[in-house]
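Okay, so here's just one chain, in structure tokens, the form predicted alone.
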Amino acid sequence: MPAATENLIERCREIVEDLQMGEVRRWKEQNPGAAAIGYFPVYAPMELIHASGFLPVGLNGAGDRLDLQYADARFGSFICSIVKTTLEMGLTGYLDPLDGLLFSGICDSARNLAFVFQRNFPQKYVDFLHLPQNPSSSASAGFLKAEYLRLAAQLEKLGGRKLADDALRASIAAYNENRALLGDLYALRASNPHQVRTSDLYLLQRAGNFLPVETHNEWLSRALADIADRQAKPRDSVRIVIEGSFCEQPPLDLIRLVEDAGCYVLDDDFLLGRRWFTEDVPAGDDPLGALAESYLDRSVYSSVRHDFRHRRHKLLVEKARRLGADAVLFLIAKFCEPAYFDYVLFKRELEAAQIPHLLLEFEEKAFTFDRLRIEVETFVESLLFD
């Protein structure tokens, strides 16, 4: 890979594990009087913050980099760790460049998470965006429409100027042009996984959650046009599609063993809010109901989405299928009741079409994975010597 690619990997591994949040703070200094703000994964509407001025920052905890001191007493023992140290990261000050947040109802911890915030953080402005559960339903577009225009009268009360429609769909074109890179990303490790590394294409994903979507386009274009040419041999790996991670992130150590372990993966659901729609947002007369719209009907499969007209466990079988992978690896937080309901309804589904596949249960603070490595490095002999 050129010198120039790997330094731009090194720095978006620099602004994600960085919880002072630089890049925020540096947007910040060159836009004085704007705000930034902060929004709880997995789906948000970052066009309307986008178009509103302001910075959506995406929130996925603290890692291992921070220790719990504070968020044990506003929570019950049994929750996942991003709930814990997102909240401690407000608590011990790492939050204080977010001038708001914004959560929805991924579960019922980050429906909580949302309340607990506004009552600890009564100064800064925190909102629950409600998405509607049933997209089959003739209401659901207008629902959806009128809580967006909630949303921008919330922000333009924070930024003190109105949403103008030639704005947001400004913002729309951006965040058509972010997903369509990423896009292309997914789609040439898909076909050449020996050519992009999953860990590096994590990173270059996942810089996006603080940086002017602008400056992530032009990043990503660069980093496109030199993995495209980067001459690497393959490896006699098995070819894998993660599931499971839509919401805690699996430790970047841990992305990098399941490579090392012999895994070629062809797709996952990493950061999923950042792909969430599978075809561009049409920014037309009415763009902020063609938002709406492309929520219902323009979706990824998500186990924190309900759409009773595709189902998700046998849109996963279709996946593993059209992209020619030998085994599915769920990678779930520990405590996630989305993924581990889910789960059952895949690994029958998988189950039925011969699909091999493997659980992993891991920690956003985890630091030691030996256990784990193991158990990859088994699953992989048993489908390699099969």
Given for the second form:
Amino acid sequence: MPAATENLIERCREIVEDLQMGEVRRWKEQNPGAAAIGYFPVYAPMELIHASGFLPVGLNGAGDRLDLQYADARFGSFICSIVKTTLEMGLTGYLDPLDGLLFSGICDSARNLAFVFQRNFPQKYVDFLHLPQNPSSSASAGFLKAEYLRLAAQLEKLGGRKLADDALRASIAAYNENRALLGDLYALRASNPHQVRTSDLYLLQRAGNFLPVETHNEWLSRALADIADRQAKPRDSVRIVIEGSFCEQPPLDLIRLVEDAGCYVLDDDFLLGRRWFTEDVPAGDDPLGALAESYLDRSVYSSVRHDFRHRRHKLLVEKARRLGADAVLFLIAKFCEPAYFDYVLFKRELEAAQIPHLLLEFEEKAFTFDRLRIEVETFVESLLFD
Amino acid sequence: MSEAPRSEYRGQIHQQQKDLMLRWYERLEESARTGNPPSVELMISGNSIELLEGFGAVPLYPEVNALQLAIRHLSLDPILAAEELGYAADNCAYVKADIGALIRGITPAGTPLPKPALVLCNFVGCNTYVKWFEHAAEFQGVPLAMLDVPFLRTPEPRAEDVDYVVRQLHEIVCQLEQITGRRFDMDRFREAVRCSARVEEAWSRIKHLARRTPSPFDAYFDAITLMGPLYVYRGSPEGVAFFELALKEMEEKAARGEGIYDQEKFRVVLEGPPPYPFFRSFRDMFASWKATAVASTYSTVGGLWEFGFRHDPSRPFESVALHMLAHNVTNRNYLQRYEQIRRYVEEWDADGIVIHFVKSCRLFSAGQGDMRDYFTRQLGVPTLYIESDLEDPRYFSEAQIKNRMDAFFEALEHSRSTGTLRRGAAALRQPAAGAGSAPGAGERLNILP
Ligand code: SF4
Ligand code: SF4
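What would the structure be for the form predicted together with the partner chain, given that what you showed me was the form predicted alone?
Okay, now the whole complex, with that chain kicking things off.
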């Protein structure tokens, strides 16, 4: 890979690991009066925040870079890490660059977190979106459009631009491009997994949490051109699909470990909120309506979105088959209730389809991966040599 | 402490409650045998039992089944069976007990339960419900419908929220007509809504009796006994008769100045579901201190009526929607729950709060540490925080909970002897400057702009 791309990925790593959110602070200096709005995974309408002239900032916890001093007492046992580290970041000032925080009902823990934030940070705008879970109803799209309008009005109160169709169309186009670029990178990895390291793709993607989408698009285009030209030799690997990391993110070292232990990752659900539409959002006469309909009809499945017309466990098996995967690796955050519930039906369906799988549990903060490494290696060996 | 005094109320309604619940199981058995009446699986939270009455359908409440299993010490086997299927140690044990029981063919009363005509996921607050019902439909092989109720993120539900729920209710009526082959009976539906309003009035008045000192009943433990009929019979004349009788008995008790002990010593507000596998021992711990729960959030899961909401027969669909949206604890947001508890302390004249953290249930417990911070640091209300589970007997440490409970009530007793224990409105202090990081300390919470 050319040095330029190596440098770019290194730059992305710095951005991702910078708890102080230097990039966000810089953007705010350059855009006085404009607000930065943090959004909790998974399905945040970044287009709307962008169209109001604000910077959407993706929140994905603090990884292993922050000790919990306060949040443990607020959230107690049996709660996943991202909920606690996000609150800890707030209570220790790391979220100061953000003027607002947006949540949605992905799970009960995240939902209560939204309101705990509301109490503890009265100076911030904290909102909660209800994303409809019944796409079969004729009323869902209208409801979601109204919900998005409510959000737009709040952003306007915060000093944002009044929502205008033209601006929204432009934002939708920018994010369509962002998803298309990421989609190309993902497609390239699926067809030539030896050419694209998952940990690189991950960093390139995650840096977008803190960058204006236009900048991120530029970076992704550059990286895509370079990586496509890259020469690398294929090795003996097991071709896997990763499922279960749609919200809390596994440590980077764990992602590397999975690759180093002999897995080619054909697809994953890391940072799902960056590519949650399966197709472009059509930005026609009614862009807001299109955004709402896209959540209902064009959004990627995950354990925190319910669409009984298309069952997730069937979709996972279809995906594994389509990509020619040898196995599915479940990477599930400790205490992530939605992921664990889904595992039951996923497992049943995979077993029926005779697709092997391995379940690994992680926490944001993990210091040693020895046990996980052995598990992955044993799994890989059993698949390669059986 | 000495032997716990017997604390539960036993009047006519005690036996009637048993009979009513037995009849419910008989109807379910009949449905299992003959398909008539049809049954519909439903969640307790903000349940729309009135709609089912419009079809003459019987509700199948898996939560009630799960808690019955736990009370009868039958929950561990099905939980283990579910874990074999891949459920995690930390998944809600209600779900595990229900699915495990389904697979093992275990029922709480030993009588068969029907295969529901429809699994109707009334998504009222708890995200786990959606998973639960998806799995229940899958493992029973029955149709599944979603009734998506927007979470209460503004102080009042928005017109769009109400409209969205009403339109889904209409769609579900059509779906149920197709599935059951029965016509929806609008008159019967309206009548059910009227019955609900009467039950709610009686229930609410019962709850307000607990504002007296002594309280004639326990608004946690005794309330749970009344909750079965509240969910199964709310929309029917049997429900009205039962709750009007209950009100009469409680009023008589109150008029005689009878509490649940010879002398009521402490008045607490309870937050969180009970540990059903150890229901008796848990109750005894309160009884040994002669502590009465004068209010509880758990008893408002199916509906929150003590602050005035009633179903309205002149707008039946809309009022069913409003009930689901705004008038039950599960669909109200977390700060609205703080406010509900604060009002209980103030208006129900309590000495303190007992927060029961339940491992299974993030809906209740995620963030209870912050809740505790609000009440102790900001409002200065004595608060006890204990942990166990509502269904899984492996998570109950009797000695530990008892120690903490004893320490809490000893401290209250001490404050009382030194004259510093305050009750009700006086318990809510105006905090010292700088206490707490929240808005307008000591004031009502400003829920949303
Ligand atoms: S990781 Fe899972 S449990 Fe935690 S906030 Fe995300 S969806 Fe909820
Ligand atoms: S999480 Fe809580 S409210 Fe939800 S089903 Fe379990 S016990 Fe009930």
